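Just the one chain here, the form predicted alone, laid out as structure tokens.
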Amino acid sequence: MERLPGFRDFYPEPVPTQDVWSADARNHIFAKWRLTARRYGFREYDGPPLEPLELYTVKSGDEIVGQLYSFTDKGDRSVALRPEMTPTLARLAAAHERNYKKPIKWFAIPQLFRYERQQKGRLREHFQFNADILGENDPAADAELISLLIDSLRALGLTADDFVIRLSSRNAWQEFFNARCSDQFKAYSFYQIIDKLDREAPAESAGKLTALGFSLSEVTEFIQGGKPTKELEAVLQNLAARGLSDFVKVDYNVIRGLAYYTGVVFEAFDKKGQFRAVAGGGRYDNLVKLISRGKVDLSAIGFGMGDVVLLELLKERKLLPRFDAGLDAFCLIEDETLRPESLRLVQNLRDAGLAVDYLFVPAKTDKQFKRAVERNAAHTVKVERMSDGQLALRMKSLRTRDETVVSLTDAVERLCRATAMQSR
């Protein structure tokens, strides 16, 4: 039996195959993330797979459905799988913010789910590594997600050489809306123009645009333009504090489609070009608002990053580290009597924090050590009687084979001794 369309297989390393994610490597994203939002701060939260549909279409309109692993259940309930985060994360907010100071600074890694055409990059679930601040204006606010963006792609080894974040403004793109036309009701389809400029051939943009009010070529003009509004010129200044100014430049032509985008936005791109964009973000001042019905009202700024084209790109890179989840020691059993004496030892090992591992069943001593080296082992380790009766270990390291014999009540300060050693 297969596996569904759009959806991945994720195994420990060494993959059998190249069409299945190795787990190894997302654990090692999933790490990043977390270690890099901490130090920033953030709380990390969580909400339910499944959702309200309503909780969709109020933010994004009917016609999102379409895009949606959505159904009725059995309570005859309309529901769908997570798309995004952000909804809930606004529907938590709504209902306890009360009970948290501001800013509020948290974070997330969700699977989320579309049901739409799979393609380069973009697959029918992923993970995403969700941060936001809620209950700031200030321009600060918007300066430290930035930061926190480039230091999550900074700690998995990507430099200023490998990405840029892309900084525009909704509000510098409404002016200029604005100042061309009165009929708001076509603002919408004009961003989804703009959103587009480097998708679509020039010709068809401007035919598009014409047909609006506009020409390409003045659009083209404020984007070539780049002057920074008074909100994005207090991020730069902020970014450039913190040494950070090679890591982001003003690009007008990130627009960000979705629609309730209010101030600063941001894309994440490599800056080889060879893959979709590696993040994307911006401040979202009304939605905790929409979903609580008005009875909240709460600025929000927050990024989205996915793991599809984030390990695509450090694969590229050559940025991933060798997986090979070794053990500390592993625990060759030759003398069957002695095997409730063995379990003991592997039981000691592992409360103090080794990662120990032996084989079940009775095995030739060649069959165990088989097992020990490819299982990566730094350390064996066996129980035996001595001349005299006692029990003692033998304990032999795989890297330098030298062996040393002590005492069973010394048994784990020895090893744990040597595995810090070893890995120093």
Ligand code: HAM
Second form
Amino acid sequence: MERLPGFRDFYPEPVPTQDVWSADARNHIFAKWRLTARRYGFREYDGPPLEPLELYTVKSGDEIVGQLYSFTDKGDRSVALRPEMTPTLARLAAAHERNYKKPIKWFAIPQLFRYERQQKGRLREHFQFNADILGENDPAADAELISLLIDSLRALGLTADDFVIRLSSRNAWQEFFNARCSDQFKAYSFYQIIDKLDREAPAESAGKLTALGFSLSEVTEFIQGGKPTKELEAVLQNLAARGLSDFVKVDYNVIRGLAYYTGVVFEAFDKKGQFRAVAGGGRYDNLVKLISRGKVDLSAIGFGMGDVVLLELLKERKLLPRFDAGLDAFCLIEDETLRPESLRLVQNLRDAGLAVDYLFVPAKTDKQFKRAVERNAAHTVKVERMSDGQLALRMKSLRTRDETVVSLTDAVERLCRATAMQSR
Ligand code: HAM
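Cool, the form predicted alone is there; where's the form predicted together with the ligand?
Whole complex next, starting from this chain.
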């Protein structure tokens, strides 16, 4: 039976074929995301993967609503698999914001589902690192968040030569729109056209803009002008103070496809322009109020960084480490009468935190040894009966080939020490 198109299988390394994904690489980026978020004082949250459909129809915008995996459940509820995390976060924050001091700094790594046309960098399921700050509308929060975005990419080995954050402002675009059109219902359609300018043929964009009463030339002129708004200036200064100016530039091509953004918006791109956006985000100061039906008013800013484009980029730049989850020890059982003692040893070593494996059923010594090598074990360990009848442990380093015999009582301590020395 085949997996569904746009969905992925994750295998441990070495992955068997080109069309499956590496579970080790995925864990590697999750670990870096978590570490960086914690360095910035963010706390982890999560929510359900299935939500009421209405959560997305309120304000995510037609594009994402058109991509929903939605259905009616057995209780006659209209539900959808989450296509993004932001509405869930708004719902969570609104429900219990009083329990948390502001600003709230939270992150999550949800799996998201969008019925998109499958293409490079776009699948029907992806994982997304979400980091958001709620309850602070000073641009200092925007800068902190953008700094976290930069550092989570730097933590993976990417530099200012590899990526750039393109900063823009929905306020600036809103002003542009208001000066030319008074029909707010057209604003979202207008943003959608701007969002796709880079990806669509100019004639197609020009036609759509004309239909709304705009011209492509005035739009292009505004983008090329690129004059930072006051809030963008503040963000740029804040990032300059951190020494991070090289990672950002003002670029009004960015506007963001989602409907709820209100102020500063941004996207992270690889500098060679080979891939789609690695991450995107911005301010959404009205969403919590909308989702809580006016009960809670919390300003917010956040971003989402997907694993698909990121892994493609890291692979292309050769920034993924070699993954061989080695073992600290492999227990050889040559004398089957000593299997109970060997199991006790394995248990003791595992209790001490070491990674240990062995074969479940009797096997020739060379087969066991071969498996130890395949599993990249640092040591083999073997319980042996000595000539005086006492039991002892023979441990051998597969790195240095040194062999020692120690008493069973010292076994755990000796192996822990040897493992610590080797990992230095
Ligand atoms: P988004 O721009 O829709 O924003 O997604 C953010 C990132 O997720 C994209 O830049 C891309 O890397 C990845 N992504 C999105 N869709 C797919 C897909 N079909 N396949 C693979 N990767 C994908 C949001 O989702 C906002 N909720 C982010 C946010 C958080 N804004 C404020 N807080």
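Numbering follows the first chain given and starts at 1. Take the two forms, find the largest set of C-alpha atoms that superpose within 1.5 Å, and that set is the rigid core. Just so it is clear, the structure is predicted and the values come from calculations on it, not from any experiment.
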Using the core for the fit, does the CA position of Thr380 change by 2 Å or more between the two forms? no
Comparing between the two forms on the rigid core, is the C-alpha shift at Ser60 2 Å or larger? yes
Kindly check if the Cα atom of Leu212 is displaced 2 angstroms or more between the two forms relative to the superposed rigid core. yes
